[in-house]
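Taking the form predicted alone, here's one chain by itself in structure tokens.
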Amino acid sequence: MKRFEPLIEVLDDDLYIPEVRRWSEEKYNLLGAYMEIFTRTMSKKWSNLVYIDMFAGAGYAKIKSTGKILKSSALIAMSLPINFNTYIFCEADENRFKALQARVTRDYSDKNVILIHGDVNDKIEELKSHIPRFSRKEGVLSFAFVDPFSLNLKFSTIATLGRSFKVDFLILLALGMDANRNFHNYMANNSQKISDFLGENSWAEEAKSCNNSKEFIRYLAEKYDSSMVRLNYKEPEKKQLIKSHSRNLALYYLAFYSKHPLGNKFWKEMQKYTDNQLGLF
């Protein structure tokens, strides 16, 4: 079977397209990837998978640099050769959200698509009620996609789903872009932020022994790492590092959580196929 292709260009429509840095594609590949393998060998085994994607986006995004524009996510998502049996889109942004609203009407109405405005951190509940509830004739099986542009993801929206239902997790952890370059004013101002990023308040008091920002961005991964294993998440593989192409700066970490072990075997399948990174770890 030909491999999947998640970088599918496509062409300017008039609708709002956001333009994005060249990485991006980094992120789209290894997103598509994973969801290829997952589709493919999910759907044999579970009558029902769900797609989340909690920062859905506009559909499309144009490379800065290139000005080439390409599907973005939630589009990719939608695109597979193995269907996703439900779709659900959270976005924030009006503009995005109603190009989003647009491409979807018009290019995927045969798809069952939930979409839905606002901070996934207020709608959480709302989307939760979307997902179809598990039952011995009809297995449910989701996998949520979160790309959140800096550390502005609660823990507890994450808590909310990875407790009530069978789950996989790909997180953007904006640690190069956001937990960077706030070091010392996350360290000073005992910020509420990190202590709604990671779920809890004891942060500040461990998180003194951390002398620079590198050691900030370690101690924030590995607290992640323990809280998901909290919520019964296995531990996780090496997270994919995306850099800056003109740079060379760390940006951020994509990090795989699944509460089976198969999950992880995935994604170390799915590194196979992209550009082998280094990760966190």
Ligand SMILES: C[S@@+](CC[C@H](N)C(=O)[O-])C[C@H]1O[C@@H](n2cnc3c(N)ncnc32)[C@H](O)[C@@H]1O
Given for the second form:
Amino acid sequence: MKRFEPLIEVLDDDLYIPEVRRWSEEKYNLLGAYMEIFTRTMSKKWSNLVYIDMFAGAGYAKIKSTGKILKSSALIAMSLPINFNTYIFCEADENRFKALQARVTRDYSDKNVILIHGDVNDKIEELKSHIPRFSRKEGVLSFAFVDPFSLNLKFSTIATLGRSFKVDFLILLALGMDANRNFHNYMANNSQKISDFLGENSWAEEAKSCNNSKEFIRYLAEKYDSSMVRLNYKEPEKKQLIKSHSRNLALYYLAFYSKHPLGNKFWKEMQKYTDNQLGLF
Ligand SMILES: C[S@@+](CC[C@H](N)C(=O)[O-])C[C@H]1O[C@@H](n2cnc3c(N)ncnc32)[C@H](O)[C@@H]1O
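Can you give me the structure for the form predicted in complex with the ligand, which would complement the form predicted alone we have just seen?
Whole complex next, starting from this chain.
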């Protein structure tokens, strides 16, 4: 069977298109490969599959170095061979939101899509209200892609969904970009941003033993895993490290969390089929 190709080139449509770096292609490949396995397998067991994109973007993105225009996460999710039943997109930036809304209305009017404009940390109750709770057959299973630029993702936002629904998360932990750059600042100021990101305040004392940003990043990643385990998620498989092409710097980690052992099995399977084998923690 021909594999789904997540990098989908499109033409400029005169709507807003944000520029992204080359490494976004790796992110789209991993996301697309995982969603293909998820929808193909889970649609046989669950009658209602929901895709949630909490930092949805504009639907298209232009790769800065090549000028290529690609579908970004939300529209990759709508291009899979097997559909989700419902799509919920949240986007804070007005230009991106309007462009996404226009593309969805123009090209995907046959799909059940909910678009939410605003900060997902503030809009999480509204987002939650759109996830169907019941379904006649096996029930509702959601997959949430969480793709922030920085650590501006509150753990309480993730917990609100994770506690109430069956939802698997693919979370971009922007540790390489944000934690690396701001290590001294965060440590010196007992940062509220880190407390919100981890969902607890005790980190500052513990993190004193970190001698450099590398140790701090490892500490944050392990702490994040423990917070997810406390929500009854399985201990995750290796995170996927994504590096910048130009300077070979660690940028971020894609971490997958599921309450079901099958989720981790798919994640491992997906990692086998993608080029970047650099799992880290
Ligand atoms: C790294 S981009 C990812 C876009 C998209 N997922 C993609 O595939 O390229 C992060 C997106 O989240 C949006 N954003 C930033 N903070 C947000 C927040 N608190 N709530 C919702 N969206 C936010 C940004 O405007 C941007 O479009």
